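A lone chain, given as C-alpha cells: the form predicted on its own.
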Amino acid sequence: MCKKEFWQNKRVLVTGASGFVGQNLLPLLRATGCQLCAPSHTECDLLEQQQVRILIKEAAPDIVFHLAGLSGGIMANKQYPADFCYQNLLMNTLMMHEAYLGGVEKYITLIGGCSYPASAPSPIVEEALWNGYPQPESAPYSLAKKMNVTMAEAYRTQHGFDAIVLVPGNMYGPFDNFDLQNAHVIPALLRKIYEAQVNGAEEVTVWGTGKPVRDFVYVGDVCEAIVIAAETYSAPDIINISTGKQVTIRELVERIVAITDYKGQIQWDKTKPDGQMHKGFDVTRLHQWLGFHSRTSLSIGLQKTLAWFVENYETARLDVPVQPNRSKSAS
C-alpha cells in the first residue's frame, strides 16, 4: 500500500511512460492521487536540452521517474553501438541536470542487470557493479546506463540532490516487448509457444541446452518496489529488485508449455549459445532497506502475462524496430 500522505499535492513527471515499466507504473501512481504528467516522446525530445528544460519548467515536478531510453536486443546493440551509448548518456545527463536545476525533490531512475560485470558471481550483489566489464555486445548501452549511478552520487555529494538508482532483474509481464528479434527470453518464448499452439505447429525450436539459470521478476512487483523506494529511500547505493529465486531455462519452457497447453515437441538447438550459465540477483538490500519481498510467483506471473498477451494480441508490441535517430521509451 502506498503512503497517500506522501503523494498528497505532489506533482510527478514520468518519462518513458509508454514503455514497459512506464505503462505498469502509471496505474500505481494514479492510485496515489498525485498530479501526474506523462508526456510522449513526440511531445518532448529528451535529446534536446531546451525541450527538457521547458518540460521541467512547465511540469514543475516534485518527483521525477526517468524511465526513458533507447533500448533493444543484442543484434540492435551490435548494429547501433554509438547510438545506444550517445542517446542514453545524453538523455540521462540532461534529465538529471535539468531536474536538479528545476528544484525537483526526488529523482528515481533505473539501470538493468546488464550493467553488472559479465563475470559477476551469482547471485549478483550490488557491490559488484564496478568489479569488471559488462557483456561486450551491449557494453555501450550498459555503461551509458551505469553512469546514472556515478551521476546520482555526484549530484547528491555536490548539490544535495536526492537521486536514487534501482536495478530491476529480468522483468516480464504486461506491455512487454514481444518482438522475436528483440524480446527478452520470457516474452519471446511465450509468443513463440503460444503461436505454435494456435497454429498447430508440430515443434518449437529453442536455443541452447536449457541449463542456464535465471532470476525472473514480475513487472508489477518491480513497480511496487519503485513506489516504495520513492517514498522511503534516500541514499547513493543501488538496490536490486528481483525475487532472489532462480529457475533453469528448461524448467521455464516446461511451465510455458503447460500454461499454453502446447502439445508439440520442444527441440533444443544446442549449436546455439547458452550465454551466462548462472545469473541471479542478491535481494538482501531489497528486503532489509525497502522491506519489500516480490509477491508474484513465476507460475502466477506467467499466467498473468499470457492472459494479457492473448487478450491484447492485436495491439501488443509484436514488431518493435529500433529507431536510433530519436529518443524512445524504455522497454
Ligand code: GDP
Given for the second form:
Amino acid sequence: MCKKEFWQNKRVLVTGASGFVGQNLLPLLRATGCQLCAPSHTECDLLEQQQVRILIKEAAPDIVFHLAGLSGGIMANKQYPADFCYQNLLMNTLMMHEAYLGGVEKYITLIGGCSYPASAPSPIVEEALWNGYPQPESAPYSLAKKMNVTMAEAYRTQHGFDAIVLVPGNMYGPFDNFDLQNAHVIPALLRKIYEAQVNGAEEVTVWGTGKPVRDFVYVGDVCEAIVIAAETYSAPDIINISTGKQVTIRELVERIVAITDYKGQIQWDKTKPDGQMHKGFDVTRLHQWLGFHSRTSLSIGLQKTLAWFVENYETARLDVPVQPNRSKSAS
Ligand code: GDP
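Next up, the form predicted together with the named molecule. The previous block was the form predicted on its own.
Everything in the complex follows now, all chains and molecules, and the chain you saw is the first one.
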C-alpha cells in the first residue's frame, strides 16, 4: 500500500506515539521500513524548548508526525481552558519551529473537526474553516490547534517549509479513550453496552435524543490517509479525512446493540445535550487530492473496535483523569 521507496532510509519522528492516533499509526510506519523514533512523554517534555531542540537534533528526522497534544472531553475543556490553550499553542509552536530549524523535510499534524465554526453547514467543507467561531466550550483547545494552519502557511511562505495539516472526522477504533466521563460516543457506548451485556444489566442509558447525525471514521483509515498525505501532499490547504457518510446516534446504538447481542432496554436521557445536530464532512479533497476513500464500513469498524476492546479490557483506557498534567499528554 505505502510507497516503500519513499520511506527507505527516511528518519521519522512521531510525537504523541502512545496516544490514540499514534498507537494506530506506528504499525503502518513500521511496515514502511523507515527508521522510527517515537519517544514517550516521559522522555521529552514538548513544553520545554530546549528539550524539543535536543529531540530534533538527536532524532534528526526527515519527517515529523506531530500528534502530541493536550486533549480531553467537554468537562475537562470547561474546567481547564487555560491549560488546553497554553499547552497546545506552546507545544505546536515549539515543534514546528524547531522542526523547521532542524531541516525537517516534511511535517504532518492534525486538528480536530471542532476547529470548524460551530455554525458551519454540514457536510463541512474545508473552506469553511475561517467563517466563524468554534463551539465556545472547547474554543481555547480548538483555536490553539487551528493556529497550526496559519503557522504552516506562514512557514511555507517564508521558509519553504513543507508542513501539512489534516482534519480527521469523528474518529473511533482501538486505543481510544473509553472513560465514560469524557469518551466520545462510540467508545462510551461500546463500553456501556458491552458491560451491560456481560453483567446482565436490564437497561443502558444513552445521552440525548438519538437524532444528531455524525460522520464516523475508523482510525485505521485515517492513519492510511495520513501516510498517503505524507508521501504525496505538499500544500497549505487542509484536507478532511472522513467517510462522507452520515448516521444518526439512534442508528449507531442499534448497530452496537446488534453486535454485542444486548437484550436489555435502551433509555434515552434527554436531559443530556445532543450537541451539534448535523456534523458531516465533505471528502471531495480526500478523494481527489489524496486519491483515498475510507474503506472500513461502520459495521466492520464497530466489530473491530469491540473485538479489540474485549481482548484488551484490562489495559484499555477506562479511567482517563480529567486533571491535565503540566507535562503533555497524547491526543
Ligand atoms: P461530538 O458531539 O461530535 O463532539 O461527539 P460525541 O462523540 O461526544 O457525541 C456525539 C453524540 O452522541 C452527541 O449527540 C451525544 O449526545 C451522543 N451520545 C449519546 N450517548 C453518549 C455517551 O455516552 N457519550 C458521549 N460522548 N456521547 C453520547
